[in-house]
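This document opens with one chain alone, in structure tokens, the form predicted together with its partner chain.
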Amino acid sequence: MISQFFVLSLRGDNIVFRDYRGDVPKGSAEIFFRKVKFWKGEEGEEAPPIFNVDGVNYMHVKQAGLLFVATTRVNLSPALVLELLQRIARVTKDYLGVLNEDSLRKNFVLVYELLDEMIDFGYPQTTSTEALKSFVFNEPVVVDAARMPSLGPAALFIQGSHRLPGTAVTKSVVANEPGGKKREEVFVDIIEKISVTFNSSGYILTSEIDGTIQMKSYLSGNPEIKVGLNDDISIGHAGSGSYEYGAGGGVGMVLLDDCNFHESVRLDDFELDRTLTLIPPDGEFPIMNYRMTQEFKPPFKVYPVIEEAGPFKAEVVLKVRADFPTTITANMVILRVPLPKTTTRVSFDLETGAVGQTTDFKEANKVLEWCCRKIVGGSEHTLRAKLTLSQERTVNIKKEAGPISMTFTIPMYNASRLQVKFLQLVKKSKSYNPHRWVRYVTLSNSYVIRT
């Protein structure tokens, strides 16, 4: 069991603090914050999520710029505590609509109400958003979602002009809407994080897709729902050989290495027709997580050229090609290239007519950064950078620069070809037809091009 739970801002202020067992000194929040802030160790290391100071174990997760922390003196399951902290954050978000410092401060009494029911004497009780509803009496004070950073969750799915209701993901499960009537809707999001490593010849060394099918339900009366996936999904076969590219399975099959499911999901028909049946509880939760190492077409190809151009000069040329349909646009594509330590100056040369592109040379850690706000499918972009070096090079300059890493968001695109084919209410009725949204997004996890 845990002794204390608290939420700290990134400046170290206590926003919520609850002591369940009274066996850890009150100053623990401060001790924790100092330790995290001044984590000793070799350069650039951050504090691990779990550490021990004077017999007290501190466990934390970072969420929305806040630190959710639990302390304990006993030897309990770290996975349990971290899952619990994550869950507390999620349930809080379900109730407040938006999770940030401001919303927590405005709603701390409601948060205490939640905490009282979620944990008793340090033991987790119920954390279901649904079940907690009957214990929460404070109305959430809704924080203006418009003030959220543009890359907040709502923005993730925006693809060109196909704008989804932006408020949907920032809506509280308990708040009533201005009209007094609740909007009946359910969202199913397929979020895929992709990791690819290209070797210096441009071949794919490793690749993996980590996907989540996430549901957020605002349906009243808890109707039963069927989620149909493509029926050519095959599970587990790729796992045995692992990374056997193109091996096994029929042509065009979606081969998942493994997957897991939310408690509420019933798999009665899954083997038969790949449908998941569930009665969605209120709030946001992952229906299914999956992992895939089957070969897939990476959305971006990068062709780097790094060469010497005289005794104190070098040149870096980056060409990026977007290998996805022209109807799709990727957002916030950023490439980072570590340059030789002796680099003193970089001059950039963007292609003519480039729009929404910025370049930067981070002097402190000698990193080149190239940011493209939007890249349309099928297009190609090039950046030339001339480096000035403080020393004459003796060894191969290629070894001094790279590897290139890339981050991006591609709405309405998924690399795995796993799809939600339908989203049905089991009991159909003419009068009840809630809005159903299925959205896709692909995010970079670790996208590395070696030089």
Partner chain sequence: MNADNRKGELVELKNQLRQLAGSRAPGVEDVKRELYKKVISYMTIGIDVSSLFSEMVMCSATSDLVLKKMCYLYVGNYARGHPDLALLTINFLQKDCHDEDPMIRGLALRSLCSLRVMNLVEYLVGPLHAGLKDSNGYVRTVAAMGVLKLYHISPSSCTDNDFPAMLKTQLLQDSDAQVVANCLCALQEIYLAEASRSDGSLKDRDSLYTTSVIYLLINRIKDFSEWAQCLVLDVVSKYVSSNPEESFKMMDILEDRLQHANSAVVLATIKVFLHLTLSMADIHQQVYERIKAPLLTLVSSGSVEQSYAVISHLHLLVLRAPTVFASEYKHFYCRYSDPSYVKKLKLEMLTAIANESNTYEIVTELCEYAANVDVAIARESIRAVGKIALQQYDVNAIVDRLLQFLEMEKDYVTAETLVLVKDLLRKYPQWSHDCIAVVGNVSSKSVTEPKAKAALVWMLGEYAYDMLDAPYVLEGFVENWAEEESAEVRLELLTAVTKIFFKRPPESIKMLGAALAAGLADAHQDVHDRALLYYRLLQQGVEIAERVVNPPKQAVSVFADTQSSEIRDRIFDEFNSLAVVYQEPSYMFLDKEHRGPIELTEDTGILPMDSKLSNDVLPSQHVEANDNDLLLSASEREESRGGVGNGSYAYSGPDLSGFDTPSPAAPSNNASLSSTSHTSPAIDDLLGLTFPAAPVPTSPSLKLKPKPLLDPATFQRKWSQLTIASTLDHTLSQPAALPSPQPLLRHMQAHSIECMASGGQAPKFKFFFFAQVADSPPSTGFFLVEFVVNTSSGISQAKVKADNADLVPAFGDLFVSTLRKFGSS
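For comparison with the form predicted together with its partner chain, kindly provide the form predicted on its own.
The text that comes after this line covers the one chain and nothing more.
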């Protein structure tokens, strides 16, 4: 059971606050924010999701630039509370269409009504958007999508050759379109987070894909949906330990280590033709979660060269190659390289004609940062950095620099090759033909290159 629930902006403004049990001081929100803002850890380290101050346990998650926080004095399951906070954020987004500070302030009556139905005296009751529709009657105040910040190229849904901006899914599942009509459409996301570790020679040490197939339905009457996946999916096969792409007997197959499905999914035809059948509940939910540790081709290769250039000088050369098709573009590719603690100054030399690239030296924690706003598949980019050191080195500079970490987003690309082959709806009538949208997004989870 939780004692309090509140939502803070990143400035510390209290947007939503509900005290369920009265056993935690009213100033807990300010105590929490000060602790998070001035967290005393290693340089650059953020506050952990769970910590204790004066006998009060604070648990929080960060969603869409907001802090969702629960407090309690009892010894609760941390995983339960963090999952509850995630689900509160998801239900709120389902009802408001877009989750940000402006939408919460404009819909505070609806938000408090949702909280009263989801949590009673600190005990969770339900976090199902479908179930809450029977108890929540306030209509959301829709935030103008034109005032929202751009979601970037990653937020594009594809249907054939047509493109629909990502703001198309910033709609409430309960609000109607202007004119009182509800636009019939369903959205499917295949989101993959990849983790890869390379050794200093460029060979892969570990690799893993955590994927999810998300669905958001705006269909009236909850029709039955069939989602067809690759016929060549194999589940439960242990990894061979070989990372030579295409080696072994599983060429062309999608080999998943394990997976799980939403409770609404029926698996009658899954073993036969890899088809998932479901009647989608309202709101956003994961149809399927899967994990893959089999060999796959990583989207980026990084070739670092770190060498001494004199008693107080050193040079770092980074070369990035995009190993995906030329029709695909990665966004916001950022490389971070920890430098020797004695580094005092860094001068950068970008390649000729470089566009949309920025460099920075974070002197506080001695980190080199290289940001490329866009990288087209098949291209290569190089950065040369010259370091000035405050004292002569006593050990090999390679031991003091690195490892290199990398973050990126690649829309319409997935490393596992898992695909949605078709999205069929059981038609109520011949004229019933709702819009269907599918997108693929690959994100970096932990992409590390050792030096």
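Keep in mind the model is a prediction, meaning the values are calculated, not measured. Residue numbers count along the first chain shown, from 1. What we label the rigid core is the largest C-alpha set whose atoms superpose within 1.5 Å from one form to the other.
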With a threshold of 2 Å on the C-alpha, tell me if Y123 counts as moved between these two forms once the core is superposed. yes
Core fit, then R73 C-alpha moves 2 Å or more between these two forms: yes
Is_shifted G12 between these two forms (CA, 2 Å cut-off, rigid core): yes
Once you lay the two forms on top of each other by their rigid core, how far has the C-alpha of V24 moved between these two forms, in Å? 5.4
L82: how far does its C-alpha move between these two forms, core aligned, in angstrom? 2.8
